[in-house]
Structure formats: C-alpha cells, structure tokens
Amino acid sequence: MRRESLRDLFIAAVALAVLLVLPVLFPQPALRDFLVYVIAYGLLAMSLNLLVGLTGLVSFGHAAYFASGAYSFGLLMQSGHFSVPMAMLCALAGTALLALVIGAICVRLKEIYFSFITLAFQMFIHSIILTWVDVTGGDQGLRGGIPRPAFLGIDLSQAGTLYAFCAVVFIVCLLIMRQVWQSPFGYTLRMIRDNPARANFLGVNVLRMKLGIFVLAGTMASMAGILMALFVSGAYAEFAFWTMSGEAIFMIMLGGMQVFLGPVIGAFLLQTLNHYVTIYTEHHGLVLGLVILAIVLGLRRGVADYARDWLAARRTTREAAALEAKPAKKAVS
C-alpha cells in the first residue's frame, strides 16, 4: 500500500506538471478554457463513478451537489464576508450536509428506485433554484459575478493563476479519491456492489457504507461546481438540471467505469466532441448519441476499460506462448 501510494504521488506530480506546462507551451486562451472545462466536468464524473463504478449505485441526480457547491460558494463570496478558501470549505460542508440528509433516504432503496429518487431530489433542488429568484436569480443565475479577492498572495482574477489553482485542486481531489479507491473501504464497497447480501452476512453495515460514499461523492461533485463557478464567475440553474447528471453518466460510459481515470478520459472525449461537432453542425446531440451508441454497441464498455482488457488479453497470450515455447526448447535440447 505504501509503495502504491508513493507511485500515485509520483504520477500525480507528473500529471500536475503536464497540466501546468501545457498553457506555457500553447498559450492560446482557448486551450486553457478547454482544460478547465475538462477539469470541472472530469471531477464531476469521477465523483459520480464512486457511486456507479465502485459501489454499483447509479445516481440520476448527482448534479444536484454540483449546483449546490456552485451556488453556495457564489452566494458566500457575494456576501463579501468570506475569503475564497473559507467560502470553499463552507460550501463543501454545506453540500456534505445536504448529501447526508438526501443520502440517508436514498441509500435505503435499491437499483432503479434509488436512481429515480435521486433524480426526484435533483429536480426538487432545480425547482427551488428557479423559484427562489431573490437569492438564486432564477433562470438568469447569480447576477453580479463572483468576486475573486486575493488570498495568501494568490490572485485568482488572473486567468493563468485561476487555471493553475483549478489544476492543483483537481489533482488533490483525484489523489483523495484514489486513496478511497485503493483502501479497505473501497474494497468493501466493491463487495457491496458485487454481493450486498454476503457483505451484510459478514458483518458489514451496508447502509452506513453506502451513506459514507454517497456523502463523499456529493462533496467531490460540490468541489467541481465550485471550480466551475470560479471559472464562469457565476452559477446557473442548468447546473442542477437532469441533463447535467446525464452528461456525467455519458462521460463514464465513454471513458469507462472500472479504470480509475476512465471518467476523466470520458470528460475529455465529450468536451472534444462538443467543441468540434458544434463547429460543423447544429445537430451535436444526434452526433453525440451516435458516438455513444458506437462505443456501447461496438466496444461494450468505455474506452479505458476496453484498452485495459485488450492489454490484459495480449499479456495473457504472450505468457501462454512463452510457456508453450519452454517445453519445446527442452525437447530439442
């Protein structure tokens, strides 16, 4: 475990260095903006995969916590009484509490019932955002922008500094989720996903475990919403609409749910498709649907999952060929 943790830290440091160097090598603002979108949506998809891929809980309402983080952070910053780090911590704590209340109800249900009650809670939050116009701005979103006062010598009003801040937060969140993924807690969640009855028989408190990962996933989605709110300097009702949760599921389907970084790969693919398809046609939804159908029906799993299985099959074939070659050499000798 210690060696794996050191390896993960090394990979995270290399990934952070690459993210920080890319805008220096290619200083176009469009690339930086594109990477921020990948970071925010990739973090949303990664947080959802803690439920879908790790625990077997398919949530249709995960974007509610994305919106909760964005709106909570934006309102706190607009009040003028909070620094950026303090507003982030308060927004994360508030979203964790929201996820705890909602999760205590949702995790008692199974399969499709769980999925639809999470969607019901998301649409309830979306309706609150639309109707509480005095606070949320309704369908116009938070008006007036989100202030970005400097803290600890960090000025987020500078585009380059904001990008670097988002990249650092993104890598830290990935490290946290990676530790959960590889921890005994993560393997317990896999056991619950594969056979909840056996897990319960072995003494695992299934409801408590599900609630714990539900709260953690909601908190990570909240961080994704905070980064998006910082980047666009606002929060909008679309953040809590069901299509946002649908996009997160699409990212997982595109990238894969069994490889840890699969959802990030899916976020990159989805954002790339959205960017280039919208340039050449207005029917981007149709093209995106066809691509997802091709991947689902052709590969029958995400791109990263398919690549992992293909490499494993090649390795197995090579090992089998090597074992067959050894007796032949002995017979010749």
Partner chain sequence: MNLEVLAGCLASGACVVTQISSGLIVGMLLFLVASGLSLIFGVLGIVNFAHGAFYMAGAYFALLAYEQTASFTAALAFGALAAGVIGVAFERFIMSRVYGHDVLMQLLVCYAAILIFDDLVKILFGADYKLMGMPDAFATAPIQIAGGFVPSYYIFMLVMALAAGLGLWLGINKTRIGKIIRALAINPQMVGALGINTKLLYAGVFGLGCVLAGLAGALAAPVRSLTPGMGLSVLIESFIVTVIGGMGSIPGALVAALLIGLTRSFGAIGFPLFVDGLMFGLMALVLVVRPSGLLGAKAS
Contents of the next structure:
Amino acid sequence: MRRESLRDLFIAAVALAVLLVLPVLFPQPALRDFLVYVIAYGLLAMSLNLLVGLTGLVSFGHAAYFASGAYSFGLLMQSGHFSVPMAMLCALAGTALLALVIGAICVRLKEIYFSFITLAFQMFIHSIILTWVDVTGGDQGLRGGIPRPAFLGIDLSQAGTLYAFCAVVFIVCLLIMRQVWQSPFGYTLRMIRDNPARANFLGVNVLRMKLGIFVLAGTMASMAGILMALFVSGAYAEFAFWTMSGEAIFMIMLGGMQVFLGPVIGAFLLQTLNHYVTIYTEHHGLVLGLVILAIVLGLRRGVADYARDWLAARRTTREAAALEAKPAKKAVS
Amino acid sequence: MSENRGAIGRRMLLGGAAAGTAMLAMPHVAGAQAKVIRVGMPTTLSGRIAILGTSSRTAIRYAFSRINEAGGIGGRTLEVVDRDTKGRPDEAAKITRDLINNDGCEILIDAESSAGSFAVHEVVRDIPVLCLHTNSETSSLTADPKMLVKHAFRCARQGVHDAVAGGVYASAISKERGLKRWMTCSPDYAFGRDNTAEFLIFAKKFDPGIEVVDQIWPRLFAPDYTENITKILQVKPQAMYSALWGGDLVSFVEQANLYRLFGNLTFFSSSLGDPPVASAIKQLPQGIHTAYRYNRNYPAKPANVAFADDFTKLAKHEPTNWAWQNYVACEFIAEALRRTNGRTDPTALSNEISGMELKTAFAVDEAITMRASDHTIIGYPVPWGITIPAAPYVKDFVPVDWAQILEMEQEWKKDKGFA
Amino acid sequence: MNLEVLAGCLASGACVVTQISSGLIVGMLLFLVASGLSLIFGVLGIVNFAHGAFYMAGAYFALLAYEQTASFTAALAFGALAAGVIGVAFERFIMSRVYGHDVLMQLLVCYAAILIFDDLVKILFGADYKLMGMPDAFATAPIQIAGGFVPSYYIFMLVMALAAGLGLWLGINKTRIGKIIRALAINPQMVGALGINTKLLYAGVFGLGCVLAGLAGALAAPVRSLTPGMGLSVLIESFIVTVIGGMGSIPGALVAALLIGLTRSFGAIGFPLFVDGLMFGLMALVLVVRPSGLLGAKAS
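Please give the corresponding structure for the form predicted in complex with the partner chain, as opposed to the form predicted alone shown earlier.
Let's see the whole complex now, leading with the same chain.
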C-alpha cells in the first residue's frame, strides 16, 4: 500500500512538472487557456466518476455543486472581506454542506430514481439562481468580474500564475481522489456498486457510505467550479444547467469510467473535439452527435477502458500462446 | 490490477496532451500589417435563439463585402471569423480568448446576448482589443461606470433609452384614453424584469394616474402562455405592457388571438416591431402598439430600403433588430480604420470611435453618435408605431425626441448612482 | 401569494370554466408527450431522453405538409407519422444497440440524437420563428360556456388528445396486440418463446410513443412558435409528469399531466411566481415518498 502511494506521488509530481513546463515550451496563451478548461472540466468529470464509476450512482445533477462552488466563491470574493484561499475554503465547506443535505435525501433512492431526483434538485437550484436576481444576477450571472487579490505573494491576476495555480490544485485534488480510489473505503464502494445486498449483509452502512462519497464528490466538483470562476472571472446560471451535467457524463463515457484517469482523458478529448469542430463548422451539434454515436455504438465504452481491455486481452492471448508453446517444445525434446 | 489501470490512463493522458499541444501550438500568423484584418465574432448560432447569431452574421458579412468591394481600407480587407458559443458564457469567454490569441483577430464584434456579453466584456478587460457589443441591450453594461472598459463599446439599443421612449409614447395614449388599470406580462429573467421596471418608471412619471394592478412573469422560452392569457382575462386590465420577444412573443400573440385578447385591451409590446416576429404570426392583430426594432420604411431613406432588400435576399427573411445593429457596428469599425490608416491598435481605434458621429442610413437624423462618456450609441431610431396585419407590419411611427430621452436618462443615472 | 384572488376566481363560474379549460389544454398536450415517454419506459424499460426531438419533428413535418397541401388533416397525419417513422428508425438502428447496457449509454445516445435533430432542423428549415397556421374554421371568437371562454381550436385539440389517449388505452387493454405488449413489458423472453417477433414489437411500441409526441407537436404547431431546440422545455415538463405519475403508467401520466395543467392554471391566479418551483418540489416529494410515482407499479 505504501509503495503504491509513493508511486502515485511520484507520478503526480511528474505530471505536475509536465503541466508546468508545457506553457514554457509552447508559450501561446491559447494553449494555457485550453489546459485550464481541460483541468476544470476534467476535475468535474473526475469527481462525478467517484459516484458513477466507483459507486455505481448515476447522478444527473452533479453540475449543481460546480455552480455552487463558482457562485459562493465569486460572491465571497466580491464582498471584499475574504482572501482567495479563505473564500475557497468557505465555498468548499458551503458546497459540502449543500451536498450533505441534498445527498441525505437522494442516496435513499436506487438506480434511475436516484438519477431523477439528483436532476430535480439541480433544476431546482438552477431556477433559484435564475430567480434570485439580487444576489446571483439571474441569467446575466455575477457581473463586474471577480477580484483576485494577491495572497502569500501569489498574484492570480497574472495569467501564468493563475494557470500554475490551477495545475497545482488539480494535481492535489487528483491525489486526494486517488487515495479514495485505492482506500478500503473505495473498495467498500465498489462492493456497494457490484453487490449492495452483500455489502449490507457484511454490516456495511450502505447509506452512510454513499452519503460520504456523495459529499466528497460534490466538494471536488465545487473546486472545479471555483477554478472556472477564477478563470472566466464570473459565474453563470448555465453552470447549473442540466447540459453541464450531461457533458460531464459524456466526458466520463468518452474517456472511460473504470480507469482512474479516464474522465480526464474524456475531458481532454471533448475539449479538443469541441475546439476544432467549432472552428470549422457551425453545425457542431451534428458532428458531435455523430461522434458520440460512433463511440457509443462502436467502442461501447470509454477510450481508456477500451485500451485497457484491449491490452488485457492481448496479454491473455500472449500468455496463452506461451503456455501452448511450452508443451510443444517438450514434445520435440 | 487497479494501479495498472491508473498507469495506462496517465501515459495516455500525457501522450494525448503532447499531441494536443502540437496542434494548438500553431497560432494564426498575424503580421504587423497583414493584408486581411480579421474581426472575431463570438455569438449564439444554435438553439432557440440561433436567429440572433445567424442574422447578425449575415449583416456583418454583407457589410464587409461592401467595404471590401469598395477597395477595402487602404488596400486591407475585412474578414469576419464567427464562432458559436452555444449561448454559454464560459464558452463565450474561451472563444473570445481563442479568437484574439489564436486566430489573429485584431478587432471583436461581440454579438452575444446579455450573459455572454458580460463574459466577453471581462475578457477584453484583460486582453485589450477594440470590441463592439452589438446585441446586448442591458443598460448596466455601459451605464454602470464600474463596467467601463476603455476600448469596449455598445453599438445596440439600450434598455433605458427604449424605456423612456416607451414611457413617453404610452403615457400620451393612456392620458388621452384614460387608461388607468395596467398589467404587465414579461419573461422571468433579469432582462425582462429590468426592462419592465424601467418602462413602468417612466410611464408613471409622465402619467401618474397609471396603476399597475398585476404583473405576471412566464418563464423564458415557455412553450405555452394559456394560463397567463386566461389570467389576463380574469384581471381585465385596460392596458398592458409586455417585454416578451422572439419566438415567445410569436406564441403569446397567436395564443392570445384565440381568446380575442387584443379586442378590448390597449397592448404595448417592446418587440413586436421585429420583422421576423411580426411576419411569423399568422393573424397579426391590427393596432397593437410596438416599439421600433427595425423597419424597411423607417428611417425613410433609400439606403435603408436597399439594405432591407439585400439582406432579405441573403437571409431569406427580413432584417432583425440585430441585423442593423451589427451593420452599423461594421460601419463604425470601417470609419475608425480609415481614420487610423488601417492601424488596429485598440487605443488608436478607441480614440476614433469614442464620440464618433457616424453618418448612416439608420440614424434618425444625420448621424448615430457613439457617446464618449459611456461608450454607447445615441440618435438611433426609437419611435413607436401600431401594427397592421400585412407587410410592412408596422405603420404610423411616432418619433420620440432624443433630447428628452437624454434628459430622463441622466436623471435615471443619478438615481441609480451611475452619474 | 394571492389567495383572495384565487378564492374570488373559484367563486365565479366564468373564471372556473376558463381556468379549468386552460388547465386541460396545457395538461392534455403534455399528456400526449408524456404518455409516449411512459409507454416506451413501461415496455422497453428505457428512458427516451430524445422524446422532445420527436415532438419537434412532428411540428416541423406538419408545417411542411400544411405548406404543401394546405390540408390541416394531412398536416396532422403527416406530422404524427413522420415522427413515428423516424422513431422506428432511431429504435432499430441506434437505440436497440444499447439495450441491456447501462442507462448512461442510453442517455448519451439520446443526447447525440437531440444534438443531431436540432442541427438538422436548423439546416432544413432555418433558424427563424415559424408558425403553421390553422384553417379558417377555427378563426372564430372563443365559445362561451357558463360565462367562461374556450377557443374552438382548443376544443378540437382536447378532443384529438382525448381520442388518442382513449385509443391508446383501448389498444393496450382490449386488443390482442395490447395483451402481447403488456406481456412483453413483464416477460420478454416468454413472449419471444411463443414465436412472436419481439424486435418488431419493440420498434412498434417505440414508434407509437413517437407518434404520440409527433401528434402533440403537430397539434401545437399552429399556436406555439417553431424553433430549433423547441423540444427541450416540453421534454422537461413531460419528464416531470412521467415521474410524478409513475414511470410506465399511462393512467398515471394522465393524472399527473392534468394535475400539472390545473396547478399551472390556478397557480397562475393564486401564486404565480411559485408555479415552476412547485413542479420541481412536487417531483422531488413524489420521488422521496413513493419513487414509483402516483400510479406506477411498486418498485421491488
């Protein structure tokens, strides 16, 4: 277990280094912008996969926490009484509380009904954002920019610094989720996914476990929302719209839900696809729709899952071939 | 098992990232004086308000082709680079940055509607290029001094101007006919609420006898208004104001027709004057009062009719309000470029556009002015007229004096703490 | 909150008639869309998130037929049938490939379908606002019933929706094919073992659901503006109806649709700003208290 953690730490450090070096090698601002979007959406998809891939809870309303993070962080910063880290902590805590309340109701429901109720809560939050204009700015979003005062010598109004900050936060969040993924808690969640009756029989408090991962996933999603709010210097009602949750699910499906980093790969692919398709055609809905169909009907799983299965299949055939080869040799000798 | 999964994932991610980097690391090469001046255009080209983006784009392409055919600007030609933001503000922010950083756009025409325009505004605050907002009517975008960005301008009608004009026009009629009991029916979102509140402020100012007995707020993009229409039948107001627009307004009018709602009711609409809205309604009632959005016969100038004809040929429908606004924005840009000899430096262009009096077919008098103090246009058409069932759908335009609008606007700004 | 006005309305016959009829109109159209959604879920066990696209298809194809033939009957028939044919094709070539996979796959396929349909409509019909128009026969003053007003077109719409609903009910409960469909919902293997082509049945049921959505779209085309993406708000409302009524229950969809319709029409009088919140609230409440919905089969 400890060796694994060390390995994860090492890989995380390398990944962080690569993320930080990339903009130095390719100094175009467009690359940095692109990576920030991959980071924010990747984090959203990764956090959702804690529910979907790990626990088997298909939430249709995950963007609610993304929006909650973005809005509470933006509002706290605009009040002018908070430093960036303080506002981040408060926004995370606030969203965790929100996820706790909503989750306590939702985790009691099973399968498709869980999906429906998370969707209902998300639509409810979206309509609150739209109607509570005095606080949220309604459909026009938080206006006037989100101030980013320097803290500890870090000035986030510098585009390069903001990028590095996002990269660090991203890797730290991934490490935290990796720990959960590998922990006994994570394996308990897999058991709940695969065989809830057995989990219950073994004395696992299924509801409490589900609630725990629901809150954690919500909190991680709000971190993604905070990064997005920092970057676009605003928060918008669209963050809480169902299409946002839909896209997060799509990223998971595109990348793969059984491979830990699958959702990030999905986010990367979707952003790339979106970037280029939008450039070349206004009929991106048509193109994107066809690509989705091709992937769903062709691969029937995410790209990373597909690659993993393919590698595993190749390994088994090789081992099988090796096993067959041995007795053949003996026969000759 | 699971650590193997993770390792594959990481390797793939890094490999993919490298490939993506290579692709992204090829920005458009924009020389100091490239022959083509690229103008970026973030807008909404899909979903329920796709016509906002498509009609804006048609107008810009048409304007640029005319400028280029006339020899361009000192040998340089204009080219529009349009991108669909899908109506998402975060996407608008990203696309705007890409247009500037990656596609070599030296000027921006922001043809987004309200939320998206604020997102674009924040981007150009960070990255200085000349930016003209062409579709956002929300007053605070330019009226609030906190929002001011040196090289960002609004070339679109502004909510408060329309509110004053509407107040002046409606109060004259309400005084004449003794319309006391009023009701409003506007979409439930920030613009609908602001617009309605501003209209009522000025209508009541000029006719204190107006009493608002009820206000209803259907959801934006609601498909059905029957419950709102029957509610109006119950309340029986003498007059009504509605800020419904686009497809919502089309549905509302057609459904209200079934109940013969417009028979005994004096109805004031903010948007029925948009030709595609009026022409979509199968039985447009006679005599609804509407604000001007666009009309081929007003301002009555040959150049305006020519614009309407050419645009209709290209778009297969009459120009929208968005169409003329974007066309005028192109005229502002072209004129500013002529004065800077084709230099696209944002400060130089802003200095030219700020306070510019542009001679255009769409001006009420001679020129539309880009007011230097708050970077928004004045002198554009703000009359009200009444509907007729067939083309050109609106007649008897009654102009409202701009001097009065400016005076009232100043008072409003003081009340809001903007001036 | 304005309960006095609501009480005043309830005391007046004219107001009650107008509001009930407006609730019925909103509710019955919603029922047509929702019953299709519910039927598909009940028999095929999948949630057709692309259902709004078939409503849109019905509206646009009805418009097309009306422009070509100027026959209102042909427009309604063509709109409904075209939606059905597209539905069958969608089921056969796409949806059927993700049966038995997890719900995410189905969701994604539907998401892709929505994206594709919206863009196709924009390419084929343009982005500007459209209305179909209606025959002059309906262009009369609203009919007065006990002092309340009901437009003649809405009476026609109600009759059509009721007829479709009744036909559906009779078809499922009183005919042989209906019996097979009910059996298919409970035990598909058994139905297959009896030598019945289940694939064809699945496609048929999916197509029937889409016909209902298409009919709703065609009926709405004269009074609701047609734009790309118009299916979305209808999808969300009919989805709420289906959940409240019980996934798979057609009588449940009827009850819930009327409940929503009447809540909207009387809510607009009594507590106008709260109507949308109320719908989501009701849906959440139903899911918590009785996840299978008001009339749905109790979940195991």
